[in-house]
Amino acid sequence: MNSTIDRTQLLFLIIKTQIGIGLLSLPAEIQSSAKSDSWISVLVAGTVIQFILLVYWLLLRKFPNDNLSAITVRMLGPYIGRAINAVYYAFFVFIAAYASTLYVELVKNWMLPLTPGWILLLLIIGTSLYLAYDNLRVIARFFVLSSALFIVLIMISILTFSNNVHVSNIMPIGQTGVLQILNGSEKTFFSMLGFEVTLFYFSQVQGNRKGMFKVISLANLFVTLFYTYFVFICLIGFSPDALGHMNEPVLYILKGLSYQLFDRIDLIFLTIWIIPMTVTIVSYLCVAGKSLTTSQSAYQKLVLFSGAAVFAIGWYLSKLESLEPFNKWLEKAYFIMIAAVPLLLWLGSFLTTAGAKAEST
């Protein structure tokens, strides 16, 4: 595709893809493991992601004009490379479907309990397709523009300090133990995913690539601190027992706020949060298309097909009694696709380079 983006747009593309529905339930999920040290688990997960981003940068620096799908074909040949790209395509479609299912469940529970789930799913995917159908530059501009809402979300969250907060809930620091903190960081890691889109957006940044590692590192730093902040306010806002029994503690901590001009702050927050949740799906539809084609016309057709697939899979997932088995499978696949494969490609690039040098001599 001929569209290019600048560094600022890449920064917000990564941030907006990472920050999604997972944040709302994260404090409760890691409470069972890390307890009062949950905020430390978030920092540890951010550190692990930083190391993975380093591997990404080392790989992409060797192939500055190629995205992941082109790199796999160059290194592994057309047949194996395209087969792996097809797996990536299916993987991203499944992620978009899973995120859409969680999105529908959240909206039904908090805002529209009487609306049929398939209608909400259709609206979500239709909206996402409308944006994902366009070129990357248009998508990136929307991501940058909508990122201003993060300021509003943080301002709303500050209101929670007017409640009774207990900093003693996180004391003493480190009491949970290293193993429990690491266990909590594993759960946090899968709520902060989305940084893997770097593998597809990096090659479309215009101009000199010098300093690109700082850009992707800054995106990871922002997301890590953003998640740490919300986990922290939930830890000091709820007792440990109460926090462990909430599905979306970030919304519950806002639900108790009431002012003369504004009521149900949680619904205001959720209404704004719909945009970050939607753009996450947009981004995965985009990288799914990029994993199989570089032609804009073929990309647009593939996005439409992907949207139909996401709707079908999302509808099926919504009929399951529990998404936990699917979630476990997705976590294992995630580790292979976003960590193991890029690492192996980077290590293999040294052999490719060495072989190329040997042939030239």
Given for the second form:
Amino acid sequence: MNSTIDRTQLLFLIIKTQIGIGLLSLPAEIQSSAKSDSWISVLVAGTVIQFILLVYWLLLRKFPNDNLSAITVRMLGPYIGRAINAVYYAFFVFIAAYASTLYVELVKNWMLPLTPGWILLLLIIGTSLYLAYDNLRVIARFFVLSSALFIVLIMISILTFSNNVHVSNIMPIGQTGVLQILNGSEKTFFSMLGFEVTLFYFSQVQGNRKGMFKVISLANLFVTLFYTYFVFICLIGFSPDALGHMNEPVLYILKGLSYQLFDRIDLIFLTIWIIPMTVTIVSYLCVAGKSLTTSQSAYQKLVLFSGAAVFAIGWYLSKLESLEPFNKWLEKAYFIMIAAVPLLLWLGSFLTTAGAKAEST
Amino acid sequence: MYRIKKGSYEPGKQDQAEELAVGTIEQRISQIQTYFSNTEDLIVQKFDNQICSIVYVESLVKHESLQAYFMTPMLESGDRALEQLVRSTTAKLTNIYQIGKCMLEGCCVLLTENEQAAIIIRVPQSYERSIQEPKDEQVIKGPHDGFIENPVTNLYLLRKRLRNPKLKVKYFTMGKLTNTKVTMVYMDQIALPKLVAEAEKRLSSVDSDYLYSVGNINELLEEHPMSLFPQTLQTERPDRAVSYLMEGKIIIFVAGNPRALILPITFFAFYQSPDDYNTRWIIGSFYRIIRLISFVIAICLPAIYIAIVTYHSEVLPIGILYSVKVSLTYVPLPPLLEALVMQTILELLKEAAIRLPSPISQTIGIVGGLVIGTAVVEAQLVSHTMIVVIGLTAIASFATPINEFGTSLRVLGFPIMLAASAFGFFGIAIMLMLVFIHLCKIETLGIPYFAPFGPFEGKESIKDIFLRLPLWMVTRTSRDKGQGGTKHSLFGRWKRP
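The form predicted alone done, now the form predicted together with the partner chain:
Now the complete complex, all chains and molecules, led by this one.
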């Protein structure tokens, strides 16, 4: 797979993977712990991600032409390496399935209450497969193109300032205490997942690796600010009590707006938001494909298989009463995979290079 | 075009190898006659003294020139003229296949006693349409000439505008039975060699029996035959063709066709019109934006309307909702059917009117537009709002400068309408995503179709896409970029002294 992308494309690949379904419900979720300081939680989570990205950068700098799956194979040998890659693959498929379950639920709640869930799931996964099936260059083109919609989304969100705005809601800053804020950032962290795709896309960027850390950091900066902004407008737009009781405050805050030509801006916002949500699934399908294969034809077969798997798992998940236990388990384990494993690999890389040097001398 | 069952004629290899027989003139003539299936417009003219004969296809030869350059000298000075002719002509052929080929191009063949080979004299007839403004690409301000059916005249139109030795022409003969002449034109050293090589490879690998039109070539060349979007641009305007040549694109003419095929082409080329460059840049930019809005309206508007009245009527404020719903009250059809019926009627009217002579087509317009339009609403088969929506959609699709593209858009509207009626806004979003993913996927000759947006190619490249920024702000060719040391000020190039 020699399809190469440029830096801008990498930037948007990361951003679009990160911004997805999580944001819509985020302000309500952190409300229970961080309360009026939720926005600080988001910034803290962004900082944590920045540290993880630093680890990624240090690791990837050592292997400039390998993606994560090649690195594991190279460092741990073909058997253990492939086993770890298979675990990654399973996680990516699960994350994609989990995201699409939430996505279907959201669409059912807000737009199409009577349409059977599996049809929506089929449409979403079908669309994602159509894009994920092609090579990374095409995927990146679409990601960059659809990023133009962020401008529209931000413009729509600015309209909310015409609601009653209570900046006093966030005062006094820092009242909830450090522990609660950290608790809130843990929740935020999991809705900001997606930066881990860096491990796979990084090696396909053309040109030298100088200044690439800036690109990754810029992506993280954008996402963090984007999240903080939306959490912030929800905080000042809703009373703290109401915020805790909503599922998707980011949509509710738009619901109240009314103009001469449109009502229900929330529906328009959601219609546009469908694209970032779908694109997130595309990115996970692509990464899942890359985690086990190297040739384009094998990749395509695997992507089709992953699509079927995502559909099956998504269907199963949507039948569950509550996603809570699944969610807890998934998050903890996933955190190990995307933060701890790369860190260990990086530390291990010192040993192996040291070992290799020792051998050669 | 229907096909009758055809005979077993295959232009075989033996045909091509056959040589002119050694023998009397008569034998050779009959050989040529057999080669031409004893057609009756093959004229054989013998001279009194029997030393020579000429053979030609009556319909392809210009009699005046034949008379002036050959007959008159022959009759006046006989043998001497013949000898001179034989000595001076270099075109002597013995292969019957090649002789036939020349005769079909409008040559006359001279057979003499002494000379074994046939002497070829070029006296081609050609009837040409005069250079006219193309009907479907009219502009308000701009040149009013257009390509015609003769590639030589078309080349003249190009060369007249582009006096540059780098303009390169290549000829191909395609279609085993039709032997159609295909002309490929490009600017050497401006067109990417990779593109030219690829286009040449594809043209020469085309293996078909017949070739009638530019559309045939288009179909044989394009990479994504299942796509709705046209991947080559067909134009009859030389000014347009020249501007594409300068952008490094390739032009293909097919003899007998006034249309030039331009490739590789990108999506946004279909939204540019030569008029844009002849008006002031603000006006030009304004129309660019209007056209891009028309793209969105043409593919989405009926779908949005269907989605709103079927699923999301809460999107409309109560005032508008009331008037829409009232007009829908007595309509028995569901909105999707309404839209499909009206779109079909519209296409019917268009198809019916397009080929009729203009007085009749005006009647059709009146009957269609006014009578059916009002009657359908009064009979409460279709709602008022739907008429407005369909009307707007049709107008928007006709606003694209290239007609072919507008038709694609109307066809594209149908699946989006279906999706909207099944899944509301969600369906529209998914369909639009598929459309744009598709646009990002397709490439022509390896050039991304949706460039410069998918992939995004920097801000320099979009100056001529959404807007039509003034020429001094746009670096047109890559050569410009290298020399562009001078930075023009924001407000015009010439400063007040």
